[in-house]
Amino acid sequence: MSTTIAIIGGGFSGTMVAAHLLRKATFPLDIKLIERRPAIGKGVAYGTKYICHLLNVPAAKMSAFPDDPEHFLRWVQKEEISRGNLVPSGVQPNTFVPRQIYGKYIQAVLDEAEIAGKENVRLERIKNEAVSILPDGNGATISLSTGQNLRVNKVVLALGNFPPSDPFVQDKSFYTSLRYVSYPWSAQALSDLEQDDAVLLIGSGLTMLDLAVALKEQGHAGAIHVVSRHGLLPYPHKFTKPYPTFLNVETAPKNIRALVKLVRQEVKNAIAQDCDWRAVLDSLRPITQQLWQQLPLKEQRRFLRHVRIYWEVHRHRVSPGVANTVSEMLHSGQMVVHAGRIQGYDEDDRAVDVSLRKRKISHKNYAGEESGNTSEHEVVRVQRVINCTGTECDYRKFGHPLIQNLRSHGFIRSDALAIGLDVAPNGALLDVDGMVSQILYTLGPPRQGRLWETTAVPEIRVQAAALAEELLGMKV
């Protein structure tokens, strides 16, 4: 008798779970990979049409397999797609490859796993959307948007990232305007713009940079305004020698103030040794999840409230090429970054006036550099406003039918920080009473509350491999 495992979501997370199941299954298994988009494996990030959208990590660190770190590098150097206009000089270990290529890589990984899999291990790609799941003692019934029902033994929620929430303003009527784009990755986000139109991008993180360089690629000449609370942009990568581990998980401070102080001191030590601060932060990567998990809840909240923004711009860095493009836009005056909040919108037939309240800020980065701003009001007039504030991770706010269904029946609950779902160490979801599910599992961003560092390829590829082994090791 065959076992059936459904994977809802065909981006990187879901595709890699499917690939590992195909590679490792030793008993009859049916895998149903459900994705509403036409292409499996690409997701939002790797399905972009813009060549200028590069991976934020060099090729040598983007293998899909944790036990074969050069797998992607070998693949991309072998494939013809690494030549020509996409990567004119060929791919080297430090090359930041276009994301389009990485999407093809993930598809190839799945195709190869399917071809090499055992005869009684089958993969079915289902282009559809799951709208409800009803678990019971023997498995679960998944209902699809077309009315079809699937009976399965296990379900993996590979949901990825959800769209951002609309920024708070008293009068939200503008958010129904055609001038407002709530989902920055929609096909319409940058379409039908006049070349000289002014654009406001809300948020100054990686998503904003993607939109800015895409505007540049399509020849946009109008002003690009950027507004975020602190006005901080992600730092660029810089290749530097590795820095030795300076923190021990067992003896590390259990409060954020002491941890930040220790990191700052180590950055000063590194600079004195002619090392870059990036190497200091990179040395924390292998133990970031452990450091996070041993922090008391109140300290995790303190991190989110006071440190998160600085962590994000230092930790989630951008390729030097993208940074150079944005730097040119800033120096030319085409891009202007505002630190502050949106107070309101006043739209007429030709544009919308966006009222900003700039805030006085004073902060130091990990290297001790200070920056600031003065408190004042400003109005920018633009033809389009695009929400780039980053993914919403509070599952209590989601209106997606599947999430609403699971939440309303008590099959899932948010974690204590409301930045993901409550999960067991093996990825099993906890229900509203804290019971560990034997049917529902997840990986990637929904585990953020438990792991913090869980949104990038190095972490997700480990989770995908471990979750596949967990599912295959169970007696169903």
Contents of the next structure:
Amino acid sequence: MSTTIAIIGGGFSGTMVAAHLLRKATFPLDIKLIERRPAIGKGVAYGTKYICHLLNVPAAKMSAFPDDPEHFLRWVQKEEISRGNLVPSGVQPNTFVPRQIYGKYIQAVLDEAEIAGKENVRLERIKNEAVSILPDGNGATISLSTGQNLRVNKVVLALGNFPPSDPFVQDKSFYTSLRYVSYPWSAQALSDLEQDDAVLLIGSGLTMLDLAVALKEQGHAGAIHVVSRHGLLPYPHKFTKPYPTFLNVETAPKNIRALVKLVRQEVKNAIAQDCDWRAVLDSLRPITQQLWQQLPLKEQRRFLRHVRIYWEVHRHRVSPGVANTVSEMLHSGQMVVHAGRIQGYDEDDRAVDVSLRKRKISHKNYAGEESGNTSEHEVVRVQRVINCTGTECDYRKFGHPLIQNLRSHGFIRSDALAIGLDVAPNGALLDVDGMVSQILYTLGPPRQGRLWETTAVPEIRVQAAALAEELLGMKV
Amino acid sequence: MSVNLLTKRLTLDNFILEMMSIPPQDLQIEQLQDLVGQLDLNDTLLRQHISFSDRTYARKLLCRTSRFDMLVLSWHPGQFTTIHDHAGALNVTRVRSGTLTARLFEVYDERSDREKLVRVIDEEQLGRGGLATVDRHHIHQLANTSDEKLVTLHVYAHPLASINVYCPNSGQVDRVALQYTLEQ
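Having looked at the form predicted alone, could you now put up the form predicted in complex with its partner chain?
All chains and molecules follow, beginning with the one already shown.
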């Protein structure tokens, strides 16, 4: 008898679980990969239509397989032989490749795994949406939005990232305006703009940078205002010599203040040895999850409250090319970064006045621009406002029927920090009473509360491989 | 026709006047599509009817006349309607923001008046301003299969008292009386 495993979500996480199952299954297996978008493998991240949206990690570090680090590089270089250069000077190990191309790579990885798979291991791609899952003693029934039911043995929730929430203001009526874009990846986010329109981007992270360079690519000449609480922008990558690990997981402090102090000290030491701070942070990457897990809840909360913003801009860096484009926009005055909060909106027929309450402390970002502290209040008049605040990860806030359904039945629960779902070490979900499911599993962003570092390819590829083995019963 | 051909945006008042000027039995789906396609989507009254609900898509009645109903529907990602027909009413849906998935169904096994098995014969995605039309006896389903919120404007002529809902598994057809959420 054949086993059936359903994977809900065909972005990077779900597609990689499918690929590993195809490669590793030794018994009759039906894999059902359910994706509502027209294309498998692209997800939100790699489905962009803009060629200026680059991977934020160089090609040599983007392999889909942890045990074959050059896999992506080889694939992309082979593509170039058949199709010509994908980027002007050809892809090198340190090239930041357009994200569209990575979407195609993921599709190719799945296609290859499917062709190479055993005859009794079958993959079915289902273009539909799962709207409920009802687990029972020996499997689960999945309902699709067109009404069909699927009977399966195990389910992987590969849900990826959710859209951002609207920033809090007293009067929310502006959020129904056509001038407001609540979802930055909307196909219409930048359409119907006049060339000289002023735009406000809320948030100053990687998503904001994507929107800014896309505006540039379409020849936008109007002002681009950016507002975020701290006004900090992600730092650019720089190739540096590696720095040796300086922290031992066992002896590392279990509180945030001491950890930050240690890292700061080490950065000073590194700079004295002509090393870059980036290398110091990168040396933490292999142990970040362990460091996170041994912090008490109170300290994890402290990290989220006080350190997260600084961690994000140093750790999740942007390609030097994008950073240059944005630096030019800052220097020319086209882009203005405000540190503060939005207080309210006042819309008329032609534009919207957005009032900002500015932050008192000022920072210098990498372009040497100061943000904040000129005046306490400011009003910016713009034709469009785009929410780039980043993914919402509090599962209690999602109106998606599948999440609603799983939560109302108590099959899932948020982690203690409400930044993901409660998950066992093997990826199995915990129900409302803390029981570990034998049926429901997850990977990627929903594991954030448990692992902290779990949203990028290097982490997710490892999880996908391990989860496939777990599902196939290959773990002892 | 009247002055409205000169302006691209049709106000709600003028839409009502236009609709009232056409005898109901003469109204063609193309005419309805034309008029709905001209409506001003940033209309304040329309915006006041946008409201999202976590339980299911939110349906708000904006205006009801003897000739038609106009509704605003607000959808979170993943929310969807039943598979249904409009019991003889014409329907045009316009996307205000987001992306709408419209599926058309056909009966492939009619066992009785109240037992009909249906299957999808067409599916399209409509972006901002896009129009979906449903003729008097078409069976359809609307859904938000995108990652972003969706707001749609719906006009039904004649006003909808009930619809027929098709169960995709059993084939059972149920007549369901409609209830509207009125303004608070």
